[in-house]
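In the form predicted on its own, a lone chain appears below as structure tokens.
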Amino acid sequence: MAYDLLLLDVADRVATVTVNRPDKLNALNDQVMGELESVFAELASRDDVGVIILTGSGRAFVAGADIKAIAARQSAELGSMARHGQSVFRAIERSTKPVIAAVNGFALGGGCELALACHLRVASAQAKFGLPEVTLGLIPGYGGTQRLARLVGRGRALELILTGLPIDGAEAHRIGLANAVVAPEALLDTARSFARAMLKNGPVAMARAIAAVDGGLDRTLDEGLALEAQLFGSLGDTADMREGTAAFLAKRPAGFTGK
């Protein structure tokens, strides 16, 4: 499928996700919302995609949302935006393929909240975090006072929703909310570092990590370590943990299939 705003590169089995709106900081803006819920339900269904990594082009990541859009809404309408935004993102974060965040500017307001929403974030020294809705009378709303506070704590996430100042790359690692900090030219090598380790293990074991980790948080310890066990136990009944078991018994590279 072709995309306007966005850039899709597929190569040894990473798919690499670029917004490319640089004139306008890569804002999200309907299209945008709508072109990234296309790309993730397609490279869902790509058997050549094992990771995908989500970047963007020029000086930011993603800057936020199209401000000119949101002035002109009502409350009903900002509560709609809200609510597919926050799917989109939902559907970022169960992606069961993982989602590395290669953050090589800007990433503020809707811009980091699409980065919380993916599994890992990868930070260049340039990067810049931050969630100032209320610098405009708002407040995060695609999943920033969620994902924010269960990823960096209550107190630090209230601390950057409420004052709306942005923090840089190294602070974001410092934190917790960057896995990693590095130097821009070496952001996107990072990246696919990640991406191919990843690409070396079961796809359907990492799927079911990813929800593992995502169903447990909102249940109790009991509940998600019976989660857990729910799903360990599930993948007997999986070729690839044939095939991973036989080949560390064997010492060779494991050939995993996706089944």
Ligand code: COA
Contents of the next structure:
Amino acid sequence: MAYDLLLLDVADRVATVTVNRPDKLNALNDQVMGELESVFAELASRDDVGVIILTGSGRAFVAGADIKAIAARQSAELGSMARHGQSVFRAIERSTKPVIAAVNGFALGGGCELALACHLRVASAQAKFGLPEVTLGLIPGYGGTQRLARLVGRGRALELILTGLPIDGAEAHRIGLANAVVAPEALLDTARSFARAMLKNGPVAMARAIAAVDGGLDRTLDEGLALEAQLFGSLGDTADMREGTAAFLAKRPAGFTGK
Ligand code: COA
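Output the form predicted in complex with this ligand next; the form predicted on its own has already been displayed.
Below, the chain from earlier opens the complete complex, with every other chain and molecule after it.
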């Protein structure tokens, strides 16, 4: 499928999706959101893709929801905008293929929330993460109040949300918002090296690992453990589990088929 405001490149089983609206710092208007929804649906069904990297063109990852589009909206429209954005980001979070945000620059508001919906975040030292919605008289509406607190804890989440101040890649890494921080020129290579490590692993196992970790966050410990045991057991029906264990015992690399 062709996209106007996204670039899509697939090589060596890694899809790189680049939000490409650099003149507006890749702000999320309705078209970008629609295209993100479509591209993740496309990538979910493509057999030639095992891992997805999400990044931005120019000096921004994504500088937020499009403030011009928000400015004139009333309550009902703002509410439905939040629900739609949340569902797009939830689909990214629920992707059965790992999604790595390569945060090259501004990741503000909806851009920070988009990065939060990804499974890993690799930050450029030049990245700026923040949730400045309160400076506009708003609050984060694409999952930021929920995911940031889950990732870095209530105190740090409220600090970022209530001050609206941005933090750089090093600070994001220090507080656990970013998995790694690297020089700008090493950003995509670092994201690709995470992707290559993942591509060696059983695809079904990775999908169930995502389901176990994310599903467990919404449950009590006992319910989460029950979910883990159920998903662990379900892997006994997969060819990948037979192959992975047989390959280990035969001292050879595994050849996973995703079945
Ligand atoms: N929505 C709509 N347009 C945006 C945008 C957003 N979230 N972020 C940036 N842009 C546009 C600017 O309006 C400007 O467009 P113009 O050239 O037509 O005037 C262009 O992108 C470049 O941004 P500019 O503000 O000139 O760049 P800067 O380097 O001076 O500042 C930022 C960069 C990121 C600090 C600043 O753009 C900003 O604060 N953006 C909004 C961040 C935000 O509040 N996001 C949460 C939204 S809910």
